[in-house]
Each structure stands twice: as C-alpha cells, then as structure tokens.
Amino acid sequence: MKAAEPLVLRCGQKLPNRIAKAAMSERLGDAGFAPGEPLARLYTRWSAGGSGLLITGNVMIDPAHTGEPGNVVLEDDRHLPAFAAWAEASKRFGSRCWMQINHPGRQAPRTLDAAPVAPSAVPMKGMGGAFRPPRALTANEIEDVLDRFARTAALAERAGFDGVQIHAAHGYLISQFLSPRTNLREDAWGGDAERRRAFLVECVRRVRKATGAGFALSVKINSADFQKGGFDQEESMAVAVALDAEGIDLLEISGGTYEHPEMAQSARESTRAREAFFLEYATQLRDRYEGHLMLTGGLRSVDGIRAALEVSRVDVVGLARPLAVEPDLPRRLLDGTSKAAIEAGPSTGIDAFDRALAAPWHELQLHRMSRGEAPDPRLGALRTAVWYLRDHLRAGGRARRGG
C-alpha cells in the first residue's frame, strides 16, 4: 500500500509514511496561553497511533488576537520548556510533528479580540454579532505580522518541532489576504490577484530566512473560498504555483470559511460518497504544481486514501476528525486489521443540530484522551452541548479577565 511508503520532503526530512494527523481545534492551552500535560498527553497518544506525520492545532502568533479560547500562543521563549516537552511526546513513537502556526485576523470571538484586524475592515456575515467589525492593518503592522510568524517558527524549532504549517485558509487573517472579497487594499498587498498573494508569498520567505535547512515548511490553502466574488480554485492554482516556485514542502489542500464552512462538511452526497471534499481540484493541480500535495477532508477507509495517492498523484492524505475517535487508525490501516473509520458522531436525528454539533463532540474526544480516558464513540448529544457551553463560558470569562 503505498499509504505505507516513507516520503523524503524538498528540505530532506523524511516521514515515515503518507497519513497524517491533520489540524484539528484542541484548546488546551492554560491561562497562560501554554501548553501543558494534557497537550503532552493527547499527542503522545497519537504519536502511538502510527501517524507518520502530526500536525498541531492552530498555535496562535500573538496573544492580542487569537482564534478561539483555550488558544495556545508561541511568541517569545517564556514557555520554551513546555512546548518542548509537547514536541517530544509528539514524536516519541517516531512520528514527525509540525506546528500550526496562525493568526486570526477578523475570524477573532468579541470576547477575546476587542480590536480585530484584517487586511481591510469588512466585517463577518451571518454570524449573529460573535465577532466585531475589525480594522484595516496598517503597512507597520503589516511588517509585525509577518516578522510575528517568523519568530514563532524559529521559536517552534527551537523547541524540537519538525517543521510548521502556515495556515492560510479557512477564513484566518493570510485567507482574508487572498481573497477579494476581504481584501481591498490598493498597495503592495492588494488590488489585483499577485498582489494580495505577496502577502503569503513574504511570509513563506521570512520563515524560511528564520529557520534551519532541515525545517520543514508547509502552507495550507483553500481550494476556494465557497463564496461568491470570493477566492476561487483558478486564483487558488495560481497561489500553489508560486508557493511551488518558493520550494516549500508540502502544500496541504482544503476549503471554506466561518461563514461556509466547507472544510467541515460536504453538501453533495457525490463528494462524500468518494469521501474526499476536495479531490477534483487536488487532480487538476497535480498536473501543474511539481512539489508534495496533501488531500485532507472527508477521507476515512484505505479505498479512499488508496485513490488520493494513487489516482490523484497527492502525497499525504490527513485524517481529523477519525483520529478524535480511533487514535490508532493509521497504524490499523496500514496494517491491514481496519479497513475504514467507524461512523461516530452526534446523532439527535435533526440534521441541522447533529451538523453543528459536530465539531464540539470531537472535539470533546480531544479532552478525553487528553485527560488520559480513552474517547467515547456513544458520547451522547446533550452532554456535547452542555459541556461545550460551560467550557467556553469558563474559558471566554478568564479570557477577560486578562488570564
């Protein structure tokens, strides 16, 4: 199975095999915005699972703008032993690990981010008044970003991490660059397609000037936006292109936004009867981006990893949300003992509600394992709510309470 096979990347590093964890939410940072034991705890088990690759969660730039409470923030050596000890345990059974690293932008809860920021000040739709209208980035903080992403790679490093993941998809702040609908700017980082993707492209060469030859450097990307007037797929090959051009190592593949949040759900029963969301654009960049791909949404059985790597020429396929529930699934794949991921997942009958729930039962999983109990496929719905309210009242309120 070629799931199996090991993959040397363009920086040399090599993973033991094609599946990887890829980025789910876990909010387990501390007050401090730290990472601690359960962190440790959660990762060494997936490290166990026989992911040849880990991907954190999102691990936020700067403690003034993050995404969600519970947030993890790297931006000076403060907590450098903690996230040490997270690296370690993420590798200890040989797996490779990856930091997220991230910012916000508009995508920031009101009760976090009193003063979000963007590349122009156009606010979020349809999301019933959760997140304030941001303000438009000055050209000086512009800079700070950019030179904020560099330093918590280069603080990612130092702490024992593989490589990191620039996320520019899903809506966060390098998103809102790409796209024309959030991006209005008419100077250097904005106005025509080249010029709102100078934005990533820079950041891509600041990390790289920060960190070693060794250190791996991925980027994720929406396929589109799902929007209209939005980032579309042409404008979204023509981004991988670049970044094909900039060398890095692995571009992750995926979509949508808060406001059509395609990366957690596929509407056509077509997509998800082929499992993968995002396959067709994945097939049609093959031909054009000559640098590692990675196929993550929806995949869940070795029929559909076996046609991501096989039939679209991709290099990696990552696993989320089957990973909140069996751990090992990677090791059971490979080995042949499991053929597919079990259906888990809220069931109250009511569509609408089972959707959104989704996210916080696996994500609650999370806190299972990382308390040390192992998940629960027959958590119930009710629990889901009532534990997902209380714990972001709790976090939101410390949150302003400044920790």
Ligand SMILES: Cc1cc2nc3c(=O)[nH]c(=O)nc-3n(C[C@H](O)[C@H](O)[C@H](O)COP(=O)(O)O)c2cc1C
Second form
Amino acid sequence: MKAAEPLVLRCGQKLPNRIAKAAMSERLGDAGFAPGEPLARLYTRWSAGGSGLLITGNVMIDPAHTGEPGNVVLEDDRHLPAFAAWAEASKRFGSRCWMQINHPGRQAPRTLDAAPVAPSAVPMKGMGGAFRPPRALTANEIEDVLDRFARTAALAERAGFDGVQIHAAHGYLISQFLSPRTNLREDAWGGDAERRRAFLVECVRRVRKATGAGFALSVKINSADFQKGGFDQEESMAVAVALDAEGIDLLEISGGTYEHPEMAQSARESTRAREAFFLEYATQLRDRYEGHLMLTGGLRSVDGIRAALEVSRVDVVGLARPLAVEPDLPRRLLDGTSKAAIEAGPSTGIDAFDRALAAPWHELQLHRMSRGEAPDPRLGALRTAVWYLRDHLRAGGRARRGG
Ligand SMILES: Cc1cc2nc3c(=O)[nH]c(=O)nc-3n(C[C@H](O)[C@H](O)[C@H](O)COP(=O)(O)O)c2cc1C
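What's the form predicted in complex with the named molecule like, now that we've got the form predicted alone?
Below: every chain and molecule of the assembly, starting with the one above.
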C-alpha cells in the first residue's frame, strides 16, 4: 500500500511512511509555558504508534498572545532542555517530529489575552463574548511578529525538532491576514489577494533563512473559510501556488475557522463518496501544485486513505481525532490488522452537545495518555464536561493572577 512507502521531501528529509498525526493542541504546558514530562510521555506513545510524521499541537510564539489555557510557548532558550526532551521522545521510534508554530490573533480568549491584535480591528462574530475585539497591528509590530515566527523556528531546530509547520489555517492570525473579511488593510499587508498573502510568504522566507538546509518547512492552510466574502477556494489555490514557488516541503490542506468550524465536522457528516472533508479541493489543487501535499480531516479507513493517496494523488494523509483514541492506529492500518478507526466520541444523543464536547473529549484522551493511562473510547459526556469546566476555571484563575 502506498501509505507504507517512504517520502523524500524537497529539503532531503525522509518520512518513513505517508501517515501523519495532524496537530492537536495538547494544552499540557506548565505555568511557565514550558513542555514537561507529560508531553514527552504522550509523544513517546504516538511515536510507538507508527505515524511517519508527528506534528505537534500549536506552540505559540508570544506569551502575551496565547489561544488556549495550557499552551506551550517558545520564544527564547530558557526551557530548551525541556523542548529537547519532548523532541527526543517524539522521535524515539523512528517518526519525524515537526513543531506547529502559531499566533492566535483575534482568536485569543478574553481570559488569556487582555489586548488581542489582528491585521484589522474586526471582532469575532457571535461566540458569546468569549473574545475581546482586537486592535490592528502597526507596521512595526508586524515586523516583530514575523521575527518571532523565525526565532521560534530556529529554537525548534536547536531543540532537535525535524521541522516546523506554520499554522496559516483555522482562523488564527495568518488566516486572518489571508481573509478579505478580517484583513481590511490598505498597506503592504492587505488591499488585494497578493498583499493579503504577503505576511505568510514573508513568514516562510524568514523561517527558511533562520533554519538549516535539511530542516523541513510546512504550512497548513484552509481550502476555504466557508464564509461569505471570506477566503475562498480560488484565493486559497493562489496561495498554494505561491507557497509552491517558495519551495516549501509540505502543504497541509484543512478548512474552517472558530466562527465556522468546518475542520471539526464529525466523520458522520462526510459522505461515503468522500471520506476526507477537503478531497475535491485537494484533487483540483494536485494539477496546479508540484510539491508535496498533505490532506487532513475525516480520514478514517484504509479505503479512504488509499483514495486520497492513489486517486487524488496527495502525498501524505493527516489523522487527528482517531489518534487521540487509538495512538497505534497508523501501525495497524499499515500492517493490515485494522481496516478503519473505531467510531468514538461523546454521544449524548443531542447533536449540539456532542459538537460542543467533541474537542474537550479528545483533549481529555490526550491528557489521559500524558499521565500514562490508556485512552477511553467510552468516556462519558458528563465526565468530559466537568473536567473541561474545572480545567478552564483553574486556568482562568491562573491568568487573572498573572500565572
Ligand atoms: C483536540 C483538538 C485539538 C486540535 N488542535 C489543533 C492545532 O493545534 N492545530 C491545528 O492545525 N489543528 C488542530 N486541530 C485540528 C486537527 O489538526 C484536524 O485538522 C481536524 O481535527 C480534522 O482532522 P480529523 O478529522 O482527522 O480529526 C485540533 C483538533 C482537535 C480535535
């Protein structure tokens, strides 16, 4: 099966197979935003599970702007030995490990960010007031954010990670630069499609300059934001083509934002014809994109993976939620002992509850593994809700105290 074949990237780095663990924010950073033993334990487990590539959950580039309680931040070499231990654990059984690097922009909860920044002062819609309206970044601040992305990438390389992935999807800062709904600037960073993508292109260039030749550089983008007047498929394809010209190593395709979370559909919502949510887009992009492509979202079975790799001709498939429940699923899919992921998730019978609890339910599985426990596919909705509320109240208290 093609999924078992190694892949050599443009930078010369070799992935042992084509199944990647897509980023899942672990929220396991300590009070000083550093990774610790729990993260190392979780990633050892994933490394033993057979994924050729592990992409970490988003690591923030600035402690003043984080997206979730418990985020890890990498901005200087204070905690480098802890990052090195995390990288070592992630690669223990032969997988490669790349750090996803991110800035939340306006998608920073008010409990964590007293003064969120964004390309323009466009507030989040709805969301029950969980996010403060952002202010627009100045030109000097934009330079600083770009330098921070480059600095974090250089530190990730020093710590022993094999690459970084710039998070330009899901409505975070770079995604906000890309979207005409959230980027109303009329300077070098906005005004038309080329200037809206200038931040991302410049970010790629600075990260490349700050890192070594064999260090992989990936970008995760949305196929679309699925919002009227937002970042659409045509503009996304133009971004992909521009990134191809920059020579990046792997472009991961996803979709959606907090306002319209298309990436968080349940597998039940994907059709039999296309297990992967963004398959049509990937198939169309294939003819226009020379480099390596990764497709994430909805993939659950050997048949679905085969269709993505062999029919749509993407190079890598990304799995996220299934690996929160079955960390060794890649090994079993590759050796033929499993045909598909088990169906698991909160199931109260009320769709809105199940949706709201899906992310915490998966996070709690990561936290179980980080303590050395097995994931629990039958984990109840009530236990998830209680854990989530407690965890956020604790984190809110820490944030108010400045911890
Ligand atoms: C708990 C959780 C945390 C996530 N955190 C991130 C993240 O930090 N960065 C990111 O790019 N995507 C994140 N995602 C999205 C996944 O990478 C993926 O795009 C999405 O879950 C669809 O893939 P799946 O159907 O295989 O789960 C997260 C998903 C979950 C469930």
